[in-house]
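First comes one chain, alone, set out as structure tokens in the form predicted on its own.
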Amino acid sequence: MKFMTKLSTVSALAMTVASGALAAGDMTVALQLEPPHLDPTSAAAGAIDSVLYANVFEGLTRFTSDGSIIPGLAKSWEISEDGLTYTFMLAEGVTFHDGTTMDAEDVKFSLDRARAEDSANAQKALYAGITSVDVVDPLTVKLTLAEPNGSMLFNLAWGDAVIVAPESIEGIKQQPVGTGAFKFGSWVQGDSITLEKNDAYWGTPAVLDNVTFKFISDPSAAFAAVMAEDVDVFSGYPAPENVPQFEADARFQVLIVDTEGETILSTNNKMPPFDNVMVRKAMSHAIDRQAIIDGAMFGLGTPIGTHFAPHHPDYVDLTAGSNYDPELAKKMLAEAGYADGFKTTLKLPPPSYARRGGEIIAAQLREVGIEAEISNLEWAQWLEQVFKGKDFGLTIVSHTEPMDIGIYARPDYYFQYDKPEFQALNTSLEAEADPAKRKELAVAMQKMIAEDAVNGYLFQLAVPTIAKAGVVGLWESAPTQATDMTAVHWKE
């Protein structure tokens, strides 16, 4: 996999500051997917975070581009010796975009809302272990946990845990009000979202005056927009076959962005015949990962055999356990009672990896007797039918949330894997702080879901970002689904 060598955001900014003023102005950033709405705390759609994470909304902690956790709205914190109490000291002088003060009451409101019984938060389970959120004073808030959780600072960095205000929560889906370096400007649905520089920002201000996120779903239209220089950046460019052409053009820079996106053939574990582990294992041997990477992604992507990022130090390469072997797949299907195969559905969301990959996978499954009827869905349909309704046999989606193997411990999650032994491992991992013991648990979890062939593990998503040569400060890796524009600027 090829990576462009470029200065980090911090060092690039430091050098530019040393040599003179940063170049501000406006920037147009294209994305393939438009958010269904603008509340990151009540939806599973990563497209919301792609626009709003760090730009408009902030949490107590936040991710940097290398995956590190740094202070966000909390300038510091203290953790009790027993690991059950987290005391956060908040940054001073923080206001929401509507001018109201952000304080400990807003933190309590946000976290209580995220973990409430009727919460629509897609990651509610991450905050269920918080037993209370208490306001110590306006700039101090205390979280009490039912048991130690070594991932709590990490969990609080997710877009699902950003701090919102009760005064603006009713209109958040259309008029988001956060504390970030940019404030919401306008949304022309079906076209674009514009963010404006927040001149009253409490931290290091953004350089750009305005950022317009333009939504271009069609790969051909994406190519035309970049070549015509109608957009300044295309983050997650959807047609990797064009990358060599951009690399050869001095007007552009190409970043192959390493993501957290485990791209999987998600399988409904409660729907026959996928409730039979032998059928799931047979299907895993019917899939040629490299053919999918080459055919759908033009070589961009790293094969995976479990739900874990290959760049993570605790990753184990388990691809050999589900190697491409169509004859073995046919034999296993026969042993499971499906010698003549079966029919199922393959419901595909809009991204190119899903639509293109789906055609290849359907052909591979057909070779072993599995007829997968393809349905192309828009994101709103996918979220309703597949993610919420669990009305599917198979689907393809890239899980871009960081370190998210814990979703397999949720029996009601859309692929409906229910194994108490795995849930126990996850509980132990959440409570463990020792790195060596955490690694041991993470390895066991990876192996268990691979052996159970819960899903078809395809590849780790690597996405090209195409930018004009004068753009500085873009993330070169994506530890969470975000297009952080807070330090981006034009080269002088």
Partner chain sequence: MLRFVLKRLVSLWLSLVVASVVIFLFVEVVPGDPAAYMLGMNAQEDTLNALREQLGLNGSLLERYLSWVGGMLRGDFGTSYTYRTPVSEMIGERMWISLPLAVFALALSTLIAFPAGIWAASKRGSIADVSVMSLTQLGVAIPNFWFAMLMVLLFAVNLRWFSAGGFAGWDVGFLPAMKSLTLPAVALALPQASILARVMRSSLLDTLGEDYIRTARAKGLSRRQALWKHALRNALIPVLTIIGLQFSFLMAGAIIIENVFFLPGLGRLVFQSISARDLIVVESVVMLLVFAVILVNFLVDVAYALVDPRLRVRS
Given for the second form:
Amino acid sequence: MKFMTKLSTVSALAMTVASGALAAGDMTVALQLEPPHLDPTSAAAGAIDSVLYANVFEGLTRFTSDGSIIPGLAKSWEISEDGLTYTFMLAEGVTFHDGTTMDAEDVKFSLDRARAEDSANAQKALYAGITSVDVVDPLTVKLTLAEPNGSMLFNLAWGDAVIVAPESIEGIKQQPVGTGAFKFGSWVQGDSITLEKNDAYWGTPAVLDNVTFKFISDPSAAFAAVMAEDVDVFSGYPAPENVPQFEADARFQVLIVDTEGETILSTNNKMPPFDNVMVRKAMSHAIDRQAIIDGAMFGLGTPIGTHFAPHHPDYVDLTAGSNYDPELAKKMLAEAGYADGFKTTLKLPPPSYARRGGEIIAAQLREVGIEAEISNLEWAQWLEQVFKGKDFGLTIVSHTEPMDIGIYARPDYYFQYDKPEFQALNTSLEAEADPAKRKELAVAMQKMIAEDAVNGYLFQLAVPTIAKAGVVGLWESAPTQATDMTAVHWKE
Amino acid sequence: MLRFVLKRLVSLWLSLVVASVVIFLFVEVVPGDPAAYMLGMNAQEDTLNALREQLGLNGSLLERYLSWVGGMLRGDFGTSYTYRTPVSEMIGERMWISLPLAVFALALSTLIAFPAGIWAASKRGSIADVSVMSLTQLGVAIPNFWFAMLMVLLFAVNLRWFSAGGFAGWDVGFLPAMKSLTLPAVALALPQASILARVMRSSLLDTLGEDYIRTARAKGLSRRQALWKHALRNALIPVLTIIGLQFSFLMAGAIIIENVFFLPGLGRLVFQSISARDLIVVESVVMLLVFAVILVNFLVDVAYALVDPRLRVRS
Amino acid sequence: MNRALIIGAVLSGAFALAALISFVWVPYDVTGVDIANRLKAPSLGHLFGTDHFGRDIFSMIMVGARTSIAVAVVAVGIGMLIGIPLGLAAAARKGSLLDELIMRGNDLVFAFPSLLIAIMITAVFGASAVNAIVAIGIFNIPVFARLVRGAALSLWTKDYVLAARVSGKGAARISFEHILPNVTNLLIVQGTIQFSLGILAEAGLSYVGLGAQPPTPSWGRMLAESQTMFSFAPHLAIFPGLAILLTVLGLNLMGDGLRDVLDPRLRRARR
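Now show me the form predicted in complex with the partner chain, since the one above was the form predicted on its own.
Shown next: the complete complex, the earlier chain at its head.
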């Protein structure tokens, strides 16, 4: 026993020395996914934005934690009467981390690169409506659009539209050079990325000296790392079941972060019997949302009845239209000609909301006679089979892009909802700039897809962020994938 | 002798060629497009094509095979699709975790197995023998990832003697780095030590039953002396063979343990690369591991042939 | 009396019995989800408690035994079915090109890292119990081929085999009539050991998510799923882990016992 005490003292000593070596202004932040490379403008990987957005790279506009759009590198802008011309006034004295100045030429370069013919930008479609980017003077840029677009300022805030420099674009995937309050330090692949404070930052400087992002995807490893205090913050903690333990532990604070992730039971609308709206409606009554939220997410998440984020001002609560009623579901299935149920596939991507939710949904569907055969896929397989090949009956996925109801206007999108009325509504919404009219359109769209029960609407994904008690300034909701560390610091 | 070595060399090359073709074809049929994985759900067809072109995925099968093999012969393992860094660099980096881990685990298992095996053999039939053998039975049967989970819970989460996983890095110093490899090495070493102890014991008992030992005993050597002076040396041959096998197993077989402790080693690199469809990394690492095993087999064969001329006519 | 054999047989017999019974009866349905009853500690109603979906762990272990045993048995079967004829053929044509091909092929399969190949197989064909069987089965082939070849080589020099050759019997006939029956003891012993290795391999594969798919319970996946709840609901991980441990232990003991009983040469050496 004595020996044991001694041993633990020794290791405690070793620990103090180790943490003492770090300056007080450093922080280690764990994330689930490691970025494949460090260019946010040529990959869809949210992991890239999770490390770099707002920290290293900035766009003309930017998201704040409540989802609103504020000026970024553009300190102000003017929109012409017809909504076709945007003139951006850039902030003065902005330099890239390599010392070169950021000016209108860089903005033109970045946006032209994003919308170019051979662009590898994952959100290219968002910028396709820009017909030209013109340099007025070094601090003024003019964007001309083919059609009015009410979401342009919003689109420009995405991580895919950050401003990069032609001088450093060559090595951006390994050595990202941006304008942010942190500059890229080092990357130990498979383990961590370190950012350093940018002393020459043009705006309000960061508080922390160094931020290390550590990548831990395994839920049990995540638990152990937080418990052992190997990390100071775990943003997007993967195992909601541990939240009560952290809440009960005075060493930690728990933030439940709302995300833009509408988690849905995606349904192949072209595949029989799902081409029958009656079958889809029956399914929506066979699903017990609360059981899924409790069982898969241990209570985290808000039930949704349509494809829209509940924290958005234009959201309408339509959950009552698809309440849990297995008897009604059976009756509707019988009316649709499937009194004995049917067989289908349920293909699940890796996240635990999908894997666990899938098992619960399969059990609930079995209650009304629908036999859903589960197959667990990796992301690459899921993209190939489900998203591209449309070879699926059902799948579960969280659509994490902000304000993405427009995907229902794309008939070739993987769930294949094809309704001209909806497409017309979407076209009007895209062109509309007036908030009141936009709301009206958005509500009509939400109602239409809920009526048609295009997909099973489950819940808005909420992810826990676990932080040590002394950490201040983390985002409490996530309008975009980002871990904005610019204002984060330790409590005095 | 020379003819034997030459013959084995030819067969080594043939094996390598066959292995490379098998690996390449296997990896090629893996469904899933690396470009689609990288660009995600909203990517457009022309963007995908542009990326595929950049990655060199649009060439013919034969072209790609030849450029892969040709590159490897020059020591160029290609460039990772996702990380965009040379694969050889990535392998080199991961090797500094996998190799020390394997050596550490092997050292631990030898340190446990040798005394345990010798002790059990020298006290055959005693309580000591029975308890060592029962413990090794448990050691072989316990799933090592489960054992690892139990250790993390006890030593990392509750006692906080060790960190729960991850790798401190060699630049922090030798001791912290070894500390982060300790729990994984123990988890890997336990079943290996159990197997090794059993082999040690039975091999010792076998040699103790040989005629020359009986002669030695008849000449007045005590059982103990016979064991240490004669039997041990001869009993080591099968033991060393097993150690050789275990080493190559540990290099590649640590994937699950690397996952439990999130160590960025070689096995984990392959595991992640498969799910990211970073095929060039998968091909190269698997080929490298296969090459290592084939080479070790070749060297062992040659070494045996040198020691024992009768083996040269084998097969 | 061989104690190892008895203990081993009792242990593995218990799990085999549980697997068999599960075909006709389990205490609770293992595919149903009952969120209200989740994470209950062991009690009289649920001997081993319930998991995070409210399923009865005792029932899941019974059905899981079925999955484990089925995968391991079929995988060993594949290894024997292909490996034994290969080994017999190689021994019958010792030193020929065929022998060389078979032996080099064996070495080649052995040279591949088995777990990585299993992962690649499932990446190509998707994760399922069948693919787990194939992945484990492939690596059983060279084990049996090598074992049979080694044993058969010495049998070919025996007088009764020579007699059979003189009487004009073909190599294939001799292999099956005279050689095979004399290696069955060896095969039974090795088969038991491979069987236990198969159970461990299946547990490992389904632990990384590559084995039987839900809702089919499997011990490895039960462990994987319990990992994050281990700290507040240890019964979730203890029971499946023990199930694997005891089954493998039982089979190993049985293998050791069988070897002692069936192989007189070894028995002499051990005494």
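Positions refer to the first chain, counted from 1. C-alpha atoms forming the largest set that superposes within 1.5 Å between two forms make up the rigid core. These numbers come from a predicted model, not from an experiment.
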Task: Where one rigid part turns on another between these two forms: hinge among Ala161, Tyr353, Thr259, Ile449 - done: Thr259
- [ ] Look at the chain as two rigid parts and give the angle between these two forms through which the smaller one rotates, in °.
- [x] 18
